[in-house]
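Consider the single chain below, provided in structure tokens and representing the form predicted alone.
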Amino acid sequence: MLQALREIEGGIQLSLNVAARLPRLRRAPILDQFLRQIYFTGVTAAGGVIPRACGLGVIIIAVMMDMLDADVDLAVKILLLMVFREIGPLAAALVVILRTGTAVSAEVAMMRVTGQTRALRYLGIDLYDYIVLPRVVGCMLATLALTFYVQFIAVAGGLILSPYIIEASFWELTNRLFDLFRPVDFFYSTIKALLFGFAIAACCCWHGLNPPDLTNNAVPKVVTKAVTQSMMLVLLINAVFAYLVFGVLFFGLVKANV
């Protein structure tokens, strides 16, 4: 329990502390760090979404048409409803939690356990200016970045793909996307896409520079635990927005009082 309360405490103390440096991601090497993290999270990762993302948006329209007798109306709205709102984000967020989150997590422990950290400070290098901030906000842009490319690419394989499996046209699926899409859809994945790169980066980083000790065997510690607690997250956070929005929790068993 207490383990708890200082992990909680501490990821609040990061929060602040992220936030209240954003004007230093204008420094030069910090600015560097940034734009690697990026990179490193966001476009090295694209490659590796599109078939996938592509395979998911014509499952959803297939699935819906064909095996539940759907028709294209149903289908369109289901696959906004799971692409944008759900399946785009979290696909993103898994992404982001098994390249960036064991990689963050693994450098800054291992920075901390062979005194790297150790010898930023007696450099006057803040801690949280250099490792920090830019692998918070690098990974929360490069979350959002790939929630919009799999939302995307997953929409427009359906489109272009689907019509080959369920006896419905291209321009049919189309035309009833842009009739039903709203743009609180899009401001929707938004925000949970900026919020599940904030708690996985964050999430990494305060476990990679709090290892349970300083010896080799903390590194694949601080990665299990890391890892694990950012897919919690990332689960709390949905299930949040998904009671706020829709009103229902743990599939239905918990609803609001609407």
Second form
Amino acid sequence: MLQALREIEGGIQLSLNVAARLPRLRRAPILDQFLRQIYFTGVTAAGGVIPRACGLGVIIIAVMMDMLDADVDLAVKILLLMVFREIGPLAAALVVILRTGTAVSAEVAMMRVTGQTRALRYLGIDLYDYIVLPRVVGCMLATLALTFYVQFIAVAGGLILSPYIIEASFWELTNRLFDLFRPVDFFYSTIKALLFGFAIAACCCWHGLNPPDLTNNAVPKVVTKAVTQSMMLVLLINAVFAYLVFGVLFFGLVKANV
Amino acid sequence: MTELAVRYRRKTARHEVQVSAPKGAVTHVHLPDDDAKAHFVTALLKVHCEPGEELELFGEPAVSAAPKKREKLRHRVGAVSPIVGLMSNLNAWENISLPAAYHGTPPLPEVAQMASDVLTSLGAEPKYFFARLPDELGLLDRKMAAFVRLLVAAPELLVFDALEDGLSFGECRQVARFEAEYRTRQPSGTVVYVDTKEES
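Complement to the form predicted alone: the form predicted in complex with the partner chain:
Below: every chain and molecule of the assembly, starting with the one above.
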């Protein structure tokens, strides 16, 4: 219980520190770390992992449409409500956790274990500035970019694939999609993607900076804990956010009484 | 009376350590074991005393120094020590320029010029050296990179912690030139060599 409270307190402190230090992102070495983070999370992930995540999205749509015997309206609703709002940000978050979350937590834990964080302190370099801030902000923006990739490719894939499964043309589906699309869908997924990126990076940095001990054995423990908690945080944010914005939980299975 | 850059005292059940280093002089400190050495170097770098320790830096007692004063004192001290290693994910140039780039002073072209000059005079090829990651460098090269990084910060008190540990005879002759390089840039600086050898 105490450990959990300590982790929550640490997470809040870390978040406030990041927010207060945003202007320091202009400093050369911090900007360099930030760009590296963007490159690692947003650019290198785009090549191999994103098409697979998108493929998965397209398969889900195809199976659901076939099972539910969908018409144009239902097909577009599946694309918009499930793929655009939910699967896009969640698939991007999953990719970020698996690629960046593991890398960040292991790298920071290794820096801690090998005394590099201590060396930074002796050089007068603040750990929040140099380690946490660029990783958190970089991860937020990269998660947002990945979300846009996934949303665009999965929705486009769904629109192209659907005419082979249901009796509707590509243009019919596209027109209906634009009819049903509301700006809130875009803002909802954008804010959610930013929150996912923030939660993942903050959680991984916090665990990396606070390993259970200062031996090499601590590194895999840190990675396991960071990845598990990041996943739980993402699911929690997803549920709470859906409830706050649309008054629904678990894809509409639970509805708010407000 | 001689002005002291460092006055340090630590009393434990096993031994008592006392160090005094006059300002501007070169002092060799031989401590009884690695633990005593680590405590001494850490106290200097942190400007902080643990229970049983006393430390005065440039006449200021560390124990009563306000946080801002302590921060200022910290900037006047530097160490070439395994405690202050290089960042493993940055190459030698990024390591050398990191504190200057972070603090915004001195300008990076000045740092590059100084680093090239020092490395050349120590017998290293700067272009080859700068591009290497710490893991690709030998022990002597890593100590050189840490020393050049420190020269950029221009500390008034320079601590060489077990400088010759793990080096061959030829390499020891190369690191012996570190002090002269420091003196060229910081004529009134204080140098403290620390190791755990028994006093003869």
